[in-house]
2 protein chains.
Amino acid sequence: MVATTPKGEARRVALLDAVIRVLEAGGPGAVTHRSVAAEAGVPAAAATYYFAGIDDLLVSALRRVTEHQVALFAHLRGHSYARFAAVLYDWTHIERASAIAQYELLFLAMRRHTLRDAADLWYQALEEAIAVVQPDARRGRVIALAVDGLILRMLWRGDPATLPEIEAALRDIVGGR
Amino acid sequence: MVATTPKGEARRVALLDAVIRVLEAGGPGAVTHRSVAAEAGVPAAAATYYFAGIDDLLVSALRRVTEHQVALFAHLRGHSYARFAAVLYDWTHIERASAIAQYELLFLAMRRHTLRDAADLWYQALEEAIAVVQPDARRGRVIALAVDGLILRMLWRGDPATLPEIEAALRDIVGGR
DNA sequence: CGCATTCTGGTACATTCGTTCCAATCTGAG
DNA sequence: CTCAGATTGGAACGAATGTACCAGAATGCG
C-alpha cells in the first residue's frame, strides 16, 4: 500500500522512524507491528495498512536510514578529515540508533540479496567520502575497511568515545605507517 | 541447568552447534526452542531442560563459538600472514556460520553488557594474531580495524571471495601506503 | 544389585505475534 | 458542497512462541 495523502505520507515516515528507534533498543526481533505502532503513536493496524508485512516495514526503514546517511556523507565532499571525525562522532554517539540500524542492514543483506543494493549504496558513500582525504583508490579502499571496523567497534564497545580520540584514531588510519 | 552426565553434555553441545546453524540461516529471530531442537535432532523440551531460557541458549552458543575461534587464532602465532589469509578464507567461506555467529555476538553486545567480555575476547585474539605480522601496537590496531572491516565485507557481500583475492586485500592492509 | 538422581519426551497453557476484516471517519478533487 | 476513495481504529483469528509440568526411562554411585 502506498500513501497518497499528505497525512498518510507523514504517518508512513513516522512509522519508519519508529522502526529505527525500536531497532536500537531491542534489535530486529523487537520490531513488531504493535511495538512500532506504539512507538509511532498510531494504532497497530496502521503498520499493516501502509506496509505489506513486517518485512516490508523493516526493509523500508533500513533503506530510508541508508539514504539519509548517504546524503549526510555526500555533504562531506571537499572537507578535511577533521570534519570527517566530527561526522563520525555525531553518527555513532548522537544518532546512535541510525548507525546501529545501518549495520543491522548489512547483517540482513547477508541473507537477503534484495538488500544488496542498499548496502552497496552505503559502502560507496563511505568510499567516496574517504576519496576526499585519500585520492588513491587502492589505499582508499583499505581506509574504508578500517573506518568500517572503527565504526563497528565504537558501536559495540563505545570506544573511542570522545571527539579527540576519534580524530586520533582516524589520523592513525589515514596516516598510514 | 547444567549437564552432569556425559550423554547430557553431548546434548548440550549438540544444541549449541544447532544454534549456530540456525543463526546462519535465519538470524537471531529464527533461534527458537523448537527450531534449535529440531536442528539438533532432540525433542523440544531438551532446549528448556539444559538452558534457563532462549536467551541463555543464544548467549551460551555465542560464547562457545568465540572460544573456538579464539583457539583457532591462537594457533596462528608465529606464522606468516599468508597463512593468516588462509585462515580468514576458511572462516568466512567454509565455516561461514561460525563467522556470522561471531558478528551477531558483537551486535548483541551492543545491547547487553554481559557479552562485553566475550566480545572483547574475540577482538583481543584478532589483535594478537596480527601482532605476529605487525609488532607495532599502534599500527597493529589499525590493521585489526581494517581486517575487521574486511571480514564484515566478505560476510555480507561475499567479496573478496577467493584465496588470492583475500591475500591481495590483506597485503594492501598490512603493507601500508 | 538397589536406588536416588538425572534425563527423556510428550503435553498443555498463557502470551504474543502477523494478519484479516470492517464499520466509522476523514480527505480532497470536481 | 458532494461523494468516491482513502484512512482510521478497533476487534478478532489462527499460528507460533516461551515456559511449566510430569510420568517413565536411563544412569551411575554406593
The other form holds:
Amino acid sequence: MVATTPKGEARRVALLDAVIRVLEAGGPGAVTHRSVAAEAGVPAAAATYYFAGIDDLLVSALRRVTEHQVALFAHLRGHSYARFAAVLYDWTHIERASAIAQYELLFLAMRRHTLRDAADLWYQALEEAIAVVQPDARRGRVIALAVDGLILRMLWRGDPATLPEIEAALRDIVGGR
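Any chance you could show the form predicted alone after that form predicted in complex with another copy of the chain?
Only one chain is given; partner chains and other molecules are left out.
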C-alpha cells in the first residue's frame, strides 16, 4: 500500500467505495482501473497509483466490506433475534451495494486465491456471531450456512422483506429459541 496523506487516504477510500458501486452495477468483470476512477470522479492514474493491479483493488474492496460486516456481526453478541434481523435487513436493503459487492467478491474468491483470506474473515465472523446463541460448533456451522442462504435470498428476491419476517426466519433457522 502506498503511504498517503489525509487527502490521499480520502482518495483511496473514494476508489474503494467506487469499486463497491461498480461491482453492484456490473459485477467483477466491470471492475477496471478506468471504470473505478471514473465512478470515484478521480483521474484514471489515481487508481493505478493506489492499487497496482485489479486483484489489489478487489482484495482491498473485499477487506473494506468485510471489516464493516465483521463489526456488525461482532455487535450481535448477546443480542436478540430482533437485533440480528435488523442487521440483516439494513445490510440487504439499506446497504445493498455493499452486500452485493461482498457476495460478488466471495464468489470471485472461489477462482482467485488472493481473495480467499479476506473472504474467510466474513464466514468466521458470521460463525462467531452465531456461536453466542448456538455454542455447539457443528450446529453453529449449519446455522451459518442457513443464514448465508437467507442473505442470498434476501438479495435475490427481497424475501423476507420485513423485520418480523426476517426475525421469524432466524427463529426457524436456529430452532425457535
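Positions refer to the first chain, counted from 1. Rigid core here is just the name for the largest C-alpha set that superposes within 1.5 Å across the two forms. All values derive from a computational prediction rather than experimental measurement.
- A movement of the C-alpha atom of Asp55 reaching 2 angstroms or beyond is seen between these two forms when the two forms are aligned on their rigid core.
- In a rigid-core overlay of the protein, Arg34 has its C-alpha displaced by at least 2 Å between these two forms.
- In the core-superposed comparison between these two forms, the C-alpha atom of Ala137 has shifted by less than 2 angstroms.
- Superposing the two forms on their core, we find that the Cα atom of Ala45 is displaced by 3.0 Å between these two forms.
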